[in-house]
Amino acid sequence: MAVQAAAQSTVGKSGADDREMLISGCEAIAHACRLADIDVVTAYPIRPYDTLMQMISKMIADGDLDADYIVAESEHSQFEIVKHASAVGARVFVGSSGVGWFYAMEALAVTAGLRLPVVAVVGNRALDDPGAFGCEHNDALAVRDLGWMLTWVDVVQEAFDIALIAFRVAEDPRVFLPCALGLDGAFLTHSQSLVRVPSKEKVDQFLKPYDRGSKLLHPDNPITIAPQVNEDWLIEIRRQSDEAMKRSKGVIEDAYRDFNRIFGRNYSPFLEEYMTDDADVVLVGQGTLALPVKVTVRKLREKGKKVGFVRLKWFRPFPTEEVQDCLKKFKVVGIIDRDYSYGSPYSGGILYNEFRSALYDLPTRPKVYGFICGLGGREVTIDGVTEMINMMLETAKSNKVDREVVWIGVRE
């Protein structure tokens, strides 16, 4: 049975020269920004991101990074800062968690709406109150319809990836958007793992100068930057920043063609395949509940069971058209949230939603569930997960769904 696992990182010769560091998320992006060549880095850590900003300041302390390393008095200053930093043509770099991310809503709007394309990492944690530190991903998913690309990793290795694609795709000036990477608090953020680092001159291959062009703010150059427009120009801009998110597709395509070429990966840029070949059902989801799903996957395949997992990587650009084609080829679908949208149709999650309205107007579509779980920082467990595909099988023989949305895992 052929095993499609795209989104792991395969190294060839390309890879002969890189430096092997057992790390943890946060670590591996901060020597992402190191090798990238960062200007101006701000700062107001909170967990579970944190350890990634004393990373960079230990980085510059040591002389291994020169870049200027601003601590903010809150959340909203940090982003206020990169923000206008980003539009005098500084590469940069920022962070948050929680209602950290939430506090500084205002100029994470404004970022998205002046076409800044700041890259910051979200430690994903639960949102206050009531308070846990545990990993949920509505702090990141809040920024979802406002020009924030966002995309989800799964283990370290692929977290140090995507953090060199996240500038290469934000930079390109036919997108000029901004950037947030999901890392999964705890579960990748503090987790270590053996990581492959590159060179520097392989990074500099593909990874350009941040160069704004005429859009650069710089008093020889008078543009106007967050004119206030109005009602006579704003859906004209808002307009405008839909076509440069919709351009942003063919630019990740691109942009993981010259990686897997330079780095010796095989990537796939939107949706990674796991035992799908023959399956008849299929659970899809995005972060770090991918390895239990495939242990769980691996084990019902051991009793016959025609079972396997789709992993969502950019939930914004949104791959309809990839999704479309990879699950219309089965009978179930069952989606799983790592969130919560009290209210929504069927009271299903973010993404199941979002998968229901991409499927529509397929001729022939799957049966869908909604799965919610793992809130909190609790565990996806292999209970839990054959729970689901258990669900789906049977709806696979009586072709009927009793419950559209599940939550897993909840004590009575």
The other form holds:
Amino acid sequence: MAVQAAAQSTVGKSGADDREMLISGCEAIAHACRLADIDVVTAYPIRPYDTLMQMISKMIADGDLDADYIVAESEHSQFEIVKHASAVGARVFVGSSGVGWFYAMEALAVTAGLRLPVVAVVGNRALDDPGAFGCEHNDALAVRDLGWMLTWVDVVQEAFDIALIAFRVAEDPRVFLPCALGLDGAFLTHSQSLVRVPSKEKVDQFLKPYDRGSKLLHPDNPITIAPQVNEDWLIEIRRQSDEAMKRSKGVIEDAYRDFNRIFGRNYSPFLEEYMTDDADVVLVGQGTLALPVKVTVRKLREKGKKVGFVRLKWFRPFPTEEVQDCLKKFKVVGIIDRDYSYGSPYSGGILYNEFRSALYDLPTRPKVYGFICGLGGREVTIDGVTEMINMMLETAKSNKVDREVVWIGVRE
Amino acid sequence: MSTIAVEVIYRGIFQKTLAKHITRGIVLAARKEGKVGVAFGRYGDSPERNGIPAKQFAIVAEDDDELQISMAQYEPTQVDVTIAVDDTLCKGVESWAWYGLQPVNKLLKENGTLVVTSIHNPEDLIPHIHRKEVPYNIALVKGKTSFAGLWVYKDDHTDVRILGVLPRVAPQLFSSSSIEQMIRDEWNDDLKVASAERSFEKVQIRKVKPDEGNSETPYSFTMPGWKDMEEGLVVRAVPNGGQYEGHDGGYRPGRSPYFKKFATRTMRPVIDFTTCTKCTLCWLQCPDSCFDVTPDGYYEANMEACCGCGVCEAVCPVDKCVTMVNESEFADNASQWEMWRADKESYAGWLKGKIESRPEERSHGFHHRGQYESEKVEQTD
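Since we've got the form predicted on its own here, give me the form predicted together with its partner chain too.
Below, the chain from earlier opens the complete complex, with every other chain and molecule after it.
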């Protein structure tokens, strides 16, 4: 891993048959859908994800994509339709944001319960009320216990790349679980970066057609799915989903191996370590806040501070062993949450408590801070990150944590 | 140990309120003597389906600590009294909550009592009841099966007539005077008190020895583990059926090899093959596809698939060609067509006997549900 400032460049390097395009995160995922040759997509508008639906409809209108585009009357129907289409063998894509995603909650639960590999984008948006549309991660995180795989990306290129990986992992018969990509509202959904978009031939090497095999709902394969059961059956079914989620970790690793080979990348599947060599203190976070953190880390490294950053890429399945192996090296770890979890242990964020739980069995645990910041799409500033790191450096010396969870960038 | 457990086995929906009156009545009567208790239904039996066997329980104890031992488990593994409020349940219990056939006396303790409401005698019912390794008692509360509906309760005093016999069969529960006090407090009805007293006097109790009853092993199957169950909530279609079993020709549809019908029915169709016009209506309309096509083109209700709804009788255009007869008249699931084919003359006699057995005795099937005519006087006499 080591110091790899250049590994995750914001500008893609062009391969011979790649096209470089200046596109937003939403548009990048639309291109991934085009190259994945999706069969069914459903739409219902809510910002900030909705550019994606506009882009896909344009691709269909332009003849660049052949897919059924269904405008639903609500998010609930939007997610129900793709769930059923997935059961009959269609590669499906869908997206939403904030409370729109919540309106589909019943469909979200049954999609995971039914083991249908729906790929969704959540353009992360604060939950109403108050009416707001800036980025918070609580919307997508609400399905974290239901059998949805959850991944967050930090730049537009990665949004494109992980969309392809998501189809491959979700549709793997060892997994057959839905997957949601967290796309930070505004920062990724609306800002355009230079992205290299590979050829269809390359994508076809990586992503085989969706094959539901003997679980295909079709008159030639008479089956019933989604029966009513009682207590004599359900715990066994839950146990099966638990095993599928555990298996997904290995499938994700396989997919990254192939992806790196075919597309010439150097991704690690679960964690990106940035300037962590010999670091005493590291920040941990997910999504676009990685950029201000990386820049701050770089500045402080220039001043000789032993600081680094670890970016979490997959929240579900949570990479417990990788997190333990990585974070046990440091004296102080600060978990940044762009979410809240009122009344949780130490009133920390969702990531904070997940990471603390993962570290519990280490023989020597680092001190852990929780930093809540960037809510409602507020900027995570270099000053704010510097404030976090200074607190951690102080703790590295004193070995004391005065406040476990600190809100950063909030007006007093 | 003075915890006393009682189960009430009843027909879903049609007897739910009846079962609730009995289990509540037990706890409230015991309360008159300072005891504590709980009354509850098997959650797994709900949502109840028409006529499907279901259970409610009443548990009574001397004090809270004792009661908690019983409450710490989902339902009792042994009961002092089993109450079957429909005598066709003597053949066994099949419900939502488990699979296969559970003997009606399975949970009864040694020398416990099975209370049954029936117009038959204990000697008629015992052959239907699976044998038990230990002796027990059968207590007969004479009367027709009390079927009501989902939204109405048929107040024919079956509830108090059953409660009234409990001081006889399980005196450790409560005395007759506690039951009477409870009835007065709950219903303020002298006629109900009289019904309970009369029932206490008239109940027929008989010992059942271990060698008495149905010697068959009840049907059961093993539930698969999570590794053997198909993932993705997939249930495979049963393959198409083939010829009528044991013959060339005819047709028997594919059916689940696991889920079979036994005590689900309270009635079954008997068929007069000599008047059948082979019009196909019973076969077409049966909601459970229970009809097999015989090699000679008749339609026979297969008793492993029939749930006794009576649609076939309702749609049959021929008078008395299909007749629903109470399940207590039958000892097995044997083929009627095979019987008819083997000896048409004796089949005709058999059929006549079944149809004439007790033509007034209907139960909850299609277009027979309800029966709200008052039977109080008849039953208290």
